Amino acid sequence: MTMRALVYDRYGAPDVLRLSELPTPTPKTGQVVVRVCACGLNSADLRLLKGEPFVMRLMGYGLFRPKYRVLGSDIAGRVEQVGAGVTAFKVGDAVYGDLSGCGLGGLAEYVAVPEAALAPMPPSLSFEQAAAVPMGALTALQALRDKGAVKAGERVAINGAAGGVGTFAVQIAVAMGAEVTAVASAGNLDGLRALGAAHVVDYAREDFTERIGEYDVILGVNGYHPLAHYGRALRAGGRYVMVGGSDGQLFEGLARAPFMPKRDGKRFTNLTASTSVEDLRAVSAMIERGVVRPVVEQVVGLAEAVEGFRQLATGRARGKRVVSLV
């Protein structure tokens, strides 16, 4: 038996994705086999596909070509088969996740997962809207509660605040209590008030690291400033956390955020969200309760999931990109 799925066989632009016939595969132990209803596009998605920056190579990803021929980490989609040792999950349970850690693999119509890398969907979601959380919102979480150690009453701002990311970090951090300013363009400035933001920035119009000592946490989702730069708008014991961005905010980051100057208690640091069902069913109940929802700008089918790669490309997002696969 055999199923549609998404390959590439090289790094490159999206051109080199091509839709094949593989095998199906069958469930290992502990394993659940999941027909996969939609797959959420991400930024690691698209560094993954490129091979880009080199040190991904190095990581285990393949040196010199992919080591896992179909993307897609976030899926939503139901239990098709479950194999020996599973407890958690039965046959036709709704059911959601990040297969980062896990081998990928979403891009397909069936995906095999360790039963520990899913949790129950929540059921007020669609699975469009349900592969639109896991990667995004893990990352929004972490990075606000366990490196921004984020507290009622201050001030938050979120550089690149309309992407992926960015819309789930303005909600959480609204959630815990914190006074938002999303950075954004100006066509999305009014959907980010929406979802909580009380205060929003054209970064086109205005620097608003120009506001000195005015943040207590920056998130620098996207959008490049030198750390220096971040480093004024920020308090006294002001936190600077970087999750994503272009390769130079990536390179800077990681390179020497960890060696800046700790004046006035100020800390630089970097992100690498890591796959936790246990924060993904944190999401879920804020989902639940209302104060967390997905932003969906685009859903396509698995034919047309080039095209949503070409436009995650382009680095303009409104929320995230689905592909359908039913």
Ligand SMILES: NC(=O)c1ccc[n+]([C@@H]2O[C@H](COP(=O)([O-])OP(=O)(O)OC[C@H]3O[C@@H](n4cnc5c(N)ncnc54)[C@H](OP(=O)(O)O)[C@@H]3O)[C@@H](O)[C@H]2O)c1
The other form holds:
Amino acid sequence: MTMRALVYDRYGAPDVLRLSELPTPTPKTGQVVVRVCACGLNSADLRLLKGEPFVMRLMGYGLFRPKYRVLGSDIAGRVEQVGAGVTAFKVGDAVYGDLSGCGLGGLAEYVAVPEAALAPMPPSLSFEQAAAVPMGALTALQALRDKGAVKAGERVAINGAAGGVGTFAVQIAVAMGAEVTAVASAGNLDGLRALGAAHVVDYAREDFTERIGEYDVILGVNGYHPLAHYGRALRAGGRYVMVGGSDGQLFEGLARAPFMPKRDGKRFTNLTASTSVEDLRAVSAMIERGVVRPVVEQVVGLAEAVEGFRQLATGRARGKRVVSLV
Ligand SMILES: NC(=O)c1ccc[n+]([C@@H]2O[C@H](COP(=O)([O-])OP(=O)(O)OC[C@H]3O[C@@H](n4cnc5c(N)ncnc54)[C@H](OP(=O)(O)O)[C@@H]3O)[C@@H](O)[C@H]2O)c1
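Given the form predicted alone above, I would also like to look at the protein as it appears in the form predicted together with this ligand.
Once more the chain from above appears, this time first in line as the rest of the complex follows.
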């Protein structure tokens, strides 16, 4: 038995991706095989496609060529087969999860996954919506709750609010009771207000870091500002969390944030998101309570996924891009 999959054998631009037939996987002990119905694209897929930054290749993804030939970490689908020892799921269950910790492979019709990497899919979502959730929502939740320690009533600024992570961060911060300022380009501001942002800033018209002492928490999701500028926009006791952004932002966040002077109790930290299924269940609960919903900008078929990657590479986004495999 074979299946359709989007594969790549060398690092490069989206053109290196091609549709191919691969053997359909069978489940090992503790695994289920999922019939993938939809796969959400993430910036991480783009980095793995390009093999950049180079240091990532040293982290087990393949020095000269990709170790994992099929990208795609955020999946939603139905359990097709269960392996020995599987207790949490049965054939036919609708599931979703982030496979970035267990070999990726979501851009294929079937993928074998440890059962521990999956959660039941929120019943109110379509497969396309569910596939837009895991990495973006987990990143946003962990940045706000664990690194930002956001409390009700605090002022939270989210730089890069319109993309896959940012649209979840706005909603989760609002659900935590924060007063949210969303920073994005002009065309995305109305959508961010609709997600609950109390204030919006067009980054082309205003540098929000010039609002001295304004915020309790700043999430750096995209774009670039020097750490000192984030610092001046924080109140005493404020927290800056570097989630992502330009290469300059990543470098400063990783190399300099731990050594920033801790004046007025201000803290500068970095997030490395984890694929926690417990946290994914917490996100599911927020979705079922109606306080968080995925924003899906574009759904393409597997044959058009290369175009989805090209769009992702523009760095402009309004929520998530999803590949449908049904
Ligand atoms: N730390 C972790 O564990 C972790 C986990 C997941 C992702 N990340 C990182 O987080 C970052 C965001 O990921 P994503 O999936 O949200 O990306 P995305 O969906 O591609 O979103 C890109 C967003 O960046 C915004 N943007 C572009 N230039 C900007 C600027 N100068 N100022 C403010 N916003 C700007 C765009 O908004 P406009 O279209 O309005 O310009 C767009 O909404 C990436 O660097 C990714 O690698 C980190």
